[in-house]
Amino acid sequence: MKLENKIAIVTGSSKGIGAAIAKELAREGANLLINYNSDRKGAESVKNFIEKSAKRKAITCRADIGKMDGVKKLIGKAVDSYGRIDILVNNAGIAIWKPFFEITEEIWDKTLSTNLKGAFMASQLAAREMVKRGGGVIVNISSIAANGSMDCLVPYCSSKGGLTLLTKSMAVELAPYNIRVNAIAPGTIDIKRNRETDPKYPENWHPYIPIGRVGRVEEIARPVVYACSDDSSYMTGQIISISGGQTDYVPMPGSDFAK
């Protein structure tokens, strides 16, 4: 197994892409800390899968990644439980759909705190632990929105753009400590949150994707395993787009997704 006995934290891993990443890391031998903020049931479901199906260890931790107290709780529990941190996947993120003139300070702050500040704080504390033990890997889950634009998602696009430069900057500064930092940038992925926003999400999006369909969560999780393993030992500071060939967002006439 590529990640046998590695200790991995995946933020926002009670559902969607985060849950798929946690499960895939476990299949490759890692022991996990499952993070959630509100979906305890989902976190327990992921934990049960890892323990029963993947035969690895898993613990859960409720923590708001957008706040330093939450990040300290998360990193502290990982160190107390496992003794070290080998892998951090900054997956936790939110997207609040609002037209530009309806974006409030609260929406802006909540989005940037979770998507960008949280990734920075978690990386800083985790990297300090990694330095003590000779290195580690950080993977940020970004988005193709980091390089494009989308109606009604100004804070989200801004946060993911910031995550791109955070990834590259950390890669340079942490390289001397044997810590690699990369990002995976998903395109349009079929997850519950997207279907709740737009019930016809797959149908509305597939015309704009060269490969002709939206992505599946496991198609994001497998590249994360690669980025966390020694298979990518010479890769750092990279943003890997997993998008079916889609390079930018486009408007979707007639969709109710932004209402």
Ligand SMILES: NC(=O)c1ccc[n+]([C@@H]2O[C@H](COP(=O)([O-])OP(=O)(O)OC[C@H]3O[C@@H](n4cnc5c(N)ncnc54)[C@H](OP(=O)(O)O)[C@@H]3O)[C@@H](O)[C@H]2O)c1
The other form holds:
Amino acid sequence: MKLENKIAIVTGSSKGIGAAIAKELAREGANLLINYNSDRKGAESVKNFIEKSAKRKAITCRADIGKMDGVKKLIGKAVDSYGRIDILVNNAGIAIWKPFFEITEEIWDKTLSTNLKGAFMASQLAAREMVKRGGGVIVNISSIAANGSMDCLVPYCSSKGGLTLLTKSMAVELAPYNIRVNAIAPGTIDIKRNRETDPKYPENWHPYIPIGRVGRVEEIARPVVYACSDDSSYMTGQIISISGGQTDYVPMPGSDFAK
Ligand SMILES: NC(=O)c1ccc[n+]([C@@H]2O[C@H](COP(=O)([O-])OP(=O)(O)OC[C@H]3O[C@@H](n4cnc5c(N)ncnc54)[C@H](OP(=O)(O)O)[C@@H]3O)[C@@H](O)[C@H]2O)c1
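So that was the form predicted alone. Now I'd like the form predicted in complex with the ligand, please.
In what comes next, the whole complex appears, and the chain from above leads the way.
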């Protein structure tokens, strides 16, 4: 196993990509802190999977990653429960599709707080703990939206663009402390929320993807394991797209483009 007895936090791991990452880290031997904001049942089911199938430890923590109080609670719980942090995956994220002129200050603030500020705050507090233990790994879950050119996603694209430079600049400052920082940038991935927004989601979106299909959550989780393990020991400050070859443009679900 590549992550035997490592202590890992995955923000936003009650469902979707975060849940798959938490399970995959556990399969590789890590003990987990599962974070959620609203979906307690989802978080409990991920915990059950980790304990019963992967036979690793898992605890859950409700914390809003967009607020400093929430981040302090999350990092504090990991340290109180496990005594250290080896891996932080900044996965929690939201996407609110709105034409540019309909974006409110509230939408902007919520998106940037969750997707970018939360990653910064969690990284700063977790890195302080990693320094005490001689090092660690941070993985940010970005998006091909960091490359821009997406329809009706100005706050989201801005947050993921910011995550690119957060990743690169943290990597430089944290390298002397033996902390590696990388980002995995998914393309269009098959999650429940996307199917709710657009029931024909996989069929509608595959024309934009050279490989010809949307991705599965496990196809993001495996590269995250790579970024967390010693297999990538010489890699830091990198943004790795896992997107079936898709580079940037994505239409708004339900738009004429998507029909
Ligand atoms: N799906 C895609 O096609 C795709 C593509 C590129 C990048 N991504 C990125 O992948 C990451 C995971 O997204 P997903 O697609 O798996 O979406 P998802 O299924 O909607 O899951 C989002 C997760 O983030 C959590 N979350 C949201 N706001 C939070 C907050 N304020 N504090 C703590 N947790 C919060 C949610 O927790 P609760 O449900 O408990 O509230 C949930 O666990 C995001 O960063 C997203 O931008 C996704």
